[in-house]
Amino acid sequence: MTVADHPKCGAGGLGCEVLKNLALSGFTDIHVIDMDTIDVSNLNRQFLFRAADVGKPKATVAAEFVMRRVKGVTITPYYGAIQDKGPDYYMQFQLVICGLDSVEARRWINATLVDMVDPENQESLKPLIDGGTEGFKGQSRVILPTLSSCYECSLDMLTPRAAVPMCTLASIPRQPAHCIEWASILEWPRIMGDKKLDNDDPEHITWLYEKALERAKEFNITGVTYSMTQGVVKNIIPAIASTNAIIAASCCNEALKIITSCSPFMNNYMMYMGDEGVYTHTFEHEKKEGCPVCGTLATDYEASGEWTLDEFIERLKEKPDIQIKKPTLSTERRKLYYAGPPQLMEMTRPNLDKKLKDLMDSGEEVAITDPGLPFSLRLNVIFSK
């Protein structure tokens, strides 16, 4: 069977499996985007790569390998980030399959595909199939932008990353991960100043590894390695090849069903629990009322008018369904706080110590932008009584 419609996917642990499955299922025109190069640690599960490929772009090597083995398939690679491409690029695809390793990237592609939908043009709706694994667990889901729940709707389902007290990092580290966190959170800004840490830059990771190793030796802690440094800084969960294969198979089954209409596609979320046996559970995740991406209304947020703006921002950072880091806040009437550029930051910094009731009215809409958000978050801040 030949399927002319073309999807887009990645080339990591899930991506290798997805590419192989798509090619063998009859998809003949596939694009693959991946910003990583091949590392030795990839070879145990990313079977499209060989030792001689270490250092080369994953997307390019994966595309060439599959095209050599499966005749008649054309795979176009792109070595770079998904954010490098705009809506015109994504408009050419029939569907998008994500095997991404970060929440930020998933939020970006989700928001982009939702924003692309034009009610007057049915072809503008591009189904998004998202797959993810975490050890023996995994999930796959089908998202119909603006019609079904989107990725942002389920953001509060994510397990928050365990926080390590700052005093532990600064004074009494007990684990190798503490030394690595110390190097990235405390030592990097102290020595490098405003220079941004790039988690994908080998030189930056090497610098962190060397500093963490020195810290570990000082406290007689063993186990700090370059691989662990990479994993801690990028929050990488160890991958298991069999889990990748199961989730990739689910994603490709859904792609085949969507393109050919041979069977109803999943509605709309499947969870795989491999640590409890071969067990899966499928359910419908409903759209979230007030979702900042696929919803149309601002979300109500209850706050105390006695909070300072700084306290308000810190509480927002703690919410798993918002996930902001360096936000800029404003209302229609005034600029509340700007995280940059420096001139605006200095101009609005005094507001951080002011109470919310002195900066806005109860029920007033606050627009929030953040480098980690591919959209503007809108909150109706209602003062609690």
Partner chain sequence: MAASTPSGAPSSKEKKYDRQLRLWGANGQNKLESAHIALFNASAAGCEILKNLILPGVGQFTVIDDKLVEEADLGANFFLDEESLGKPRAERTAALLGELNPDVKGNYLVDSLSNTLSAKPELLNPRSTPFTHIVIISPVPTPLLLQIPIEIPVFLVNCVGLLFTLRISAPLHTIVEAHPESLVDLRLLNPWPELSALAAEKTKNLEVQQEMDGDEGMSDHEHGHVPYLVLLLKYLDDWKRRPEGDGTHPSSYKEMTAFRSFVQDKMRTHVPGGSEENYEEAVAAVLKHVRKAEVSEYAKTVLDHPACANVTSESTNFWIIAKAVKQFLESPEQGNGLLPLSGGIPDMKAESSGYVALQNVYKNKARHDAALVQKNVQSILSSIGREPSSISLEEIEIFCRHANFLRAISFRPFSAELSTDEFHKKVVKDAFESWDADSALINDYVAFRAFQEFITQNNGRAPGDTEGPLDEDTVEMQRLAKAYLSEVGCSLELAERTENIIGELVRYGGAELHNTASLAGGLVAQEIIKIITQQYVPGNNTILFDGISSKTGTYVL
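Mind pulling up the form predicted in complex with the partner chain next to the form predicted alone we just looked at?
Chain alone follows, minus partners and molecules.
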């Protein structure tokens, strides 16, 4: 088999499996990035780690273990965030396999790889293989940046946990989870002030548990437990070794097909459901027209020329499919508003009070960047008549 420069992100449940599978499939040069250290709750599935490894970086321990066991493979670990690295780093690989646990990290790597594509240079297109699991279920997918549906195209497939209205938490709790959220969202800052809540600190969890329990008692609500407190506060997703094995192997299977061209690779999404029998569904997830990451055109956005720039930004913040907090805006010809650094912010701040029609023409493209956005959003701002 050819030598494949080949990274994967994450040395967690999927990551351990992926490293093992790649090493035993003949890949000889693999890179692994993970920012986490080993926790005791990882040991029920992350089989490259032992109790004595708790506290050590996952990437390093995993790389060393697999190199010790499988001869002839070099695994280069990086203990840090995937965002620490830029396009130059990702350009050296043939493809990327992701076993990430957060939506943010997935959006970031997806946008980065899409952004790297240079139509003049075939080598700049790095296939992205993404896997995820929850309990007995999971999914794997192949993304060819700019060519097929990307992670951002399918963002609406996620069903975010419905947020409980603040008034329910504050005055009319009905469920044990309401009492727990009250303790972590309202009671902790009220009593502890600026002290940061650490979800991994057992003392903090115990504090929340006891507060939640008291509140539950007051309202005759039953069912608050320590385990539930931890689950709600950390948003814990159940995870088992066997599901990780299935999804990781499916990802590696596709990686092998892409690298060796031995058979057509998956087009482009597989769901695995093991709760009731064994059921898989493989389908083509289609590119979303106007996807802010892989779409080729800027999206149209209707605004009034009479709005001030400040008003325009406030309205953007309310849009649920954008999710921005501290945006920086610019057009081809001028800087509209910079959220940082301080000098640029000072310089552009006066624009906030100016009307849009005095800053740009109708139909002009506005580029928006934000800490919450892993890519730059482009909007054609069209003035309504």
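Predicted model, so just to flag it, every value in this text is computed and none were measured. Numbering follows the first chain given and starts at 1. For clarity, a rigid core is taken as the largest C-alpha set superposing within 1.5 Å between two forms.
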**OP:** Spell out whether the Cα of Tyr337 moves at least 2 Å between the two forms when the two forms are superposed on their rigid core.
**Re:** yes
Original post:
Just checking, between the two forms and with the core aligned, does Ala23 shift 2 Å or more at the CA?
Top reply: no
Original post:
Is there a C-alpha shift of 2 Å or more at Gly55 between the two forms once the rigid core is superposed?
Top reply: no
